[in-house]
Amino acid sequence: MRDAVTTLIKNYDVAGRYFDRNAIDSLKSYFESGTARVQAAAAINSNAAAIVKQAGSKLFEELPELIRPGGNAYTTRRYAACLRDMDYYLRYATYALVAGNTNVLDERVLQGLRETYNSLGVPIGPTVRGVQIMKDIVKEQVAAAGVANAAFVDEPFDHITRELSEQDV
């Protein structure tokens, strides 16, 4: 897993260049947001189960056909698997949020996910909607924790939804 710093260094090293003004500004921004990133991760960590539960409830309220007979979250086993997956997305989004880099999402979550979901008959649309709902809840939690400028919270969740949405399903 790479973070914002190691990724920046790698890119400049491959090009054989010294850091320019853009690189320095990028590093400065990352370090200035470090405390807020850790506070956001702490807020997510202390509320993770509630975030997933609330997001699941809202998702099934919006898309009740998922929990009806024949729906993809119908049966206790499938319902639990859906919440488990939402928990995975939340956990890895938190890692990416702290790292300031979405690389971990590509390596550990998104690579092969579409193929797995397609083989299991899991619809991508509701998955994307569930991640969007979690993002909104997380933003509320982070704001409640006193993090003033939490624009960085969007990045990992938006990356997940964008990567899933852009897939040819």
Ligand SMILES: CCC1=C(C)/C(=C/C2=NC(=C\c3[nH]c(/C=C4\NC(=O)[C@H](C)[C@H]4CC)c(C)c3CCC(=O)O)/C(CCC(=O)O)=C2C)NC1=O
The other form holds:
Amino acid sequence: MRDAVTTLIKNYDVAGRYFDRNAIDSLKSYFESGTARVQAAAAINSNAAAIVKQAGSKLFEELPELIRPGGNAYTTRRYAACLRDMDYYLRYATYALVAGNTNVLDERVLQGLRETYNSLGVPIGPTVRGVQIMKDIVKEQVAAAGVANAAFVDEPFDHITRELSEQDV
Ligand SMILES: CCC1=C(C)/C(=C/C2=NC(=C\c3[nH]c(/C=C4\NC(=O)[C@H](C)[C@H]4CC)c(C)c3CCC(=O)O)/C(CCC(=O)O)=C2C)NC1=O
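Complement to the form predicted on its own: the form predicted in complex with this ligand:
The next block holds the full complex; its first chain is the one shown before.
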């Protein structure tokens, strides 16, 4: 599992080089956004259950067929599994936000996920939509918590979306 700093060190160490201008710039930008990243994580943590619940309601409102007979989230067990997955995405996205790097998502969440989803008939498109809805809610919460320049919030959610969609061929 890597963060913005260890990733940079690894790349420069492989080449046996000192940090150059680019490396210093990316270190600066990581540390300058550090407090905001931690504030964003705190805002998410204190509202996580509500964020997941709200995102789930919105998703099922948009795509009610998911929770009707024949839908993948139909039955209490599968409904709960769906919200639990959303909670995983939120928690690991928060780790990635703090790390300034999406490696934790690749290693702990996305690896093998497509195969699992395909074998269980979990639809990728609606899952991606759920992640995007959650991103929008998180951005509102983070802004409401007074975090300025919180553009970095998009990154982990968009990474999940991109990876899930690209693999769904
Ligand atoms: C921490 C990393 C991690 C992830 C990401 C993860 C996902 C994950 N989601 C699963 C199931 C599931 N995932 C969903 C999700 C959904 N169905 C829908 O229609 C919606 C679109 C969507 C919610 C947004 C559902 C309904 C199941 C249960 C499917 C079944 O058992 O038939 C399963 C199968 C095993 C189980 O039911 O627990 C895994 C492994 N597990 C992990 O350990």
